[in-house]
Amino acid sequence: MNWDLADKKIILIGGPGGVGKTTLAAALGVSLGLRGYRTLVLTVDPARRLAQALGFKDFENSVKKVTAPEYPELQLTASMLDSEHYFDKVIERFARSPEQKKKILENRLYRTMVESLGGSHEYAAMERLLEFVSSDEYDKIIVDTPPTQNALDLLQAPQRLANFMDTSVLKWFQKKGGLVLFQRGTQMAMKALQSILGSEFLDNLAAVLGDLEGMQAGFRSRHLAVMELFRNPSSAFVLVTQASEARFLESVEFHKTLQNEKIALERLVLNRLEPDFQSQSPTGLEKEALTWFSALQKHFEELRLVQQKWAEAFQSAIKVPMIRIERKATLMSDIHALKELGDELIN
């Protein structure tokens, strides 16, 4: 079944880690870039081999043109997400004054919070996407989303961060000029925290949380913008996974989450399926080698049958077009290999 992407501008490649999302995102980018579309691939953490296949020693945070001598018509650029950098840009956008921005960005504890705060990476990915969409420089934007076990991590990261800033726990810490000490129990808790973390840490925590106050509305507005973008018919959400019981259960929940958020799932991609190993009949093997090969052949055939069973379960439970991609015997080592894989996705 051909996949018509003419009316799609944003293609989000989602799913758990380790299923080949980044490679498929790059392959789709190459295929679309060779079809005349000005294409951008925003990736999260590409393997060195993939970077080399695209002609880079390393991916860069800024947008970089992908060039291939054998395909001079290729219109493809790529960018690697720098979540820390883009979270700083969020602070710059939502700060109510230059003084507030300066105080937050210069606080050492803020940097630690960005690195460890749940949702910050997903939020940065969506912030970068909104920036690219508003630029109108690209016909197709492919987003290799951060690996996640829960679709809500990606879809609701901005809302979660806004809720985090609204919690009573944070307000317990926030007060101009120092920490809140209302009751005897609070005082005892603060003394215990001071003995463990030190008073300087708590002072810095109170300062950075106090400086973040008032920015919740900005995070919520970006959440609404992201959800509106995902629900737009010009966006396509693609779930990449593998044919196994664990991935099946994850994918069913993922699909339910998308449905609850009124986001359509465009395609389900089952990646790295085992090929029909039984069709391969080597000649000239000695008896011992032939016995070994037959046992290996039996193992892979059993694995293929199990995958086939789960593929049928996927098709029955998730009523969207399915793309089946067999495991490749060779690495994605150049643009040509990526093009063939991308064409397999579309055709």
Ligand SMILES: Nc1ncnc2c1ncn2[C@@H]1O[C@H](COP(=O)(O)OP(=O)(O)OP(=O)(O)O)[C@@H](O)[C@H]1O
Contents of the next structure:
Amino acid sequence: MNWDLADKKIILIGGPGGVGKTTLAAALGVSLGLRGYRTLVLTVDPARRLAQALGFKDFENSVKKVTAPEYPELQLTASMLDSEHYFDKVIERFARSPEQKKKILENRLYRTMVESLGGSHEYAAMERLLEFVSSDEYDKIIVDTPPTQNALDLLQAPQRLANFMDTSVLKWFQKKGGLVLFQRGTQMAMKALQSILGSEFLDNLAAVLGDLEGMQAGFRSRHLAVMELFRNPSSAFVLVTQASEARFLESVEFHKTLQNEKIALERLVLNRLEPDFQSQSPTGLEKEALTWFSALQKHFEELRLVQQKWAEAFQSAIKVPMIRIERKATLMSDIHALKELGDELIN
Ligand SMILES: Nc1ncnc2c1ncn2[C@@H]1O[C@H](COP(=O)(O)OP(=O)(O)OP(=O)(O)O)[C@@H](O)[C@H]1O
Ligand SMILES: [Mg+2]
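The block above covers the form predicted alone; next, return the form predicted together with this ligand.
Full assembly next; the chain just shown is listed first.
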């Protein structure tokens, strides 16, 4: 099926963990970058081999032009997001003063807290996207995302951070000058907490909460910007998943959430489908090896049939064009392999 991406600027690749999002994002990037589009791939924590294929030596927050001697016409830039450290930058941006920034960043506790919320990696990915969207340097921006079971995790990460900072529990902790002035019940709770966590922890907590105060507005406006961007017809949301029972329900939920948020799903990609191994007949195998081969063939054929069944279920539950990608025997370790895979997505 031909996938016309001419009028799309942002292609967002989402889906559960380990299904091939990062690989397909890079593949699509190579393919579009070879079709005359100035393309950017924002990739999150790529596997080592893939990072090397894109020209990254170390894990770093950098933007790199991807080059391949066999494809001099390639117009591809890759940016690797180290979501761990990226969040620091976010704090830097929204902090109201250099002092506030310094205090938050120097407090180890803030990260633990933000991470315990979940969504900080998703938030970092969204933040990065907004940074690039405003620039006119690229025709196509492909956004790889961290693994998310639920589309809401991705879409609502900024909102969740803002809400978290608004909650009454926080207000309860927040008290200028420390954690005094609590009512009796509260005092007892604080005592209990103190004995478990230590008073240093609580002082730190109070400091962090005080510092984070006032940053909600920044997170809220980011949330609105992200939602607006995804609802725009020039953005395409692609859900990558696998044809299995385990992935079925969560993918259906993912789709429903997008519908509720009025975000159109552009394509459903079923990745790593078993190829038809049955029709291959090896030559020159000894009898014992042949027995092994047949047993393997039988195993893979069963797997393939189960996947076909789930693929049909996916198609009837999620009514958007579906792209089927087979499991490849080659490693995705060079630009050529990525191009082939990307062309398969588009053609
Ligand atoms: N069609 C394919 N055929 C064979 N191997 C594949 C295919 N797609 C992805 N892979 C392999 O599957 C592994 C996981 O892929 P990848 O890292 O892209 O998944 P991901 O969805 O980004 O994972 P995470 O959710 O952890 O970020 C990698 O080793 C990759 O090379
Ligand atoms: Mg990934």
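Take the two forms, superpose them, and find the largest set of C-alpha atoms that agree within 1.5 Å; that set is the rigid core. Numbering follows the first chain given and starts at 1. Note that the coordinates shown come from a computational prediction; the quantities given were computed from them, not determined experimentally.
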Following rigid core alignment, is the displacement of the Gln75 C-alpha between these two forms equal to or greater than 2 angstroms?
no
Once the core is aligned, please say if the CA of Thr257 is shifted by at least 2 angstroms between these two forms.
no
Would you say whether Arg272 is displaced between these two forms, judging by a C-alpha shift of 2 Å or more on the superposed rigid core?
no
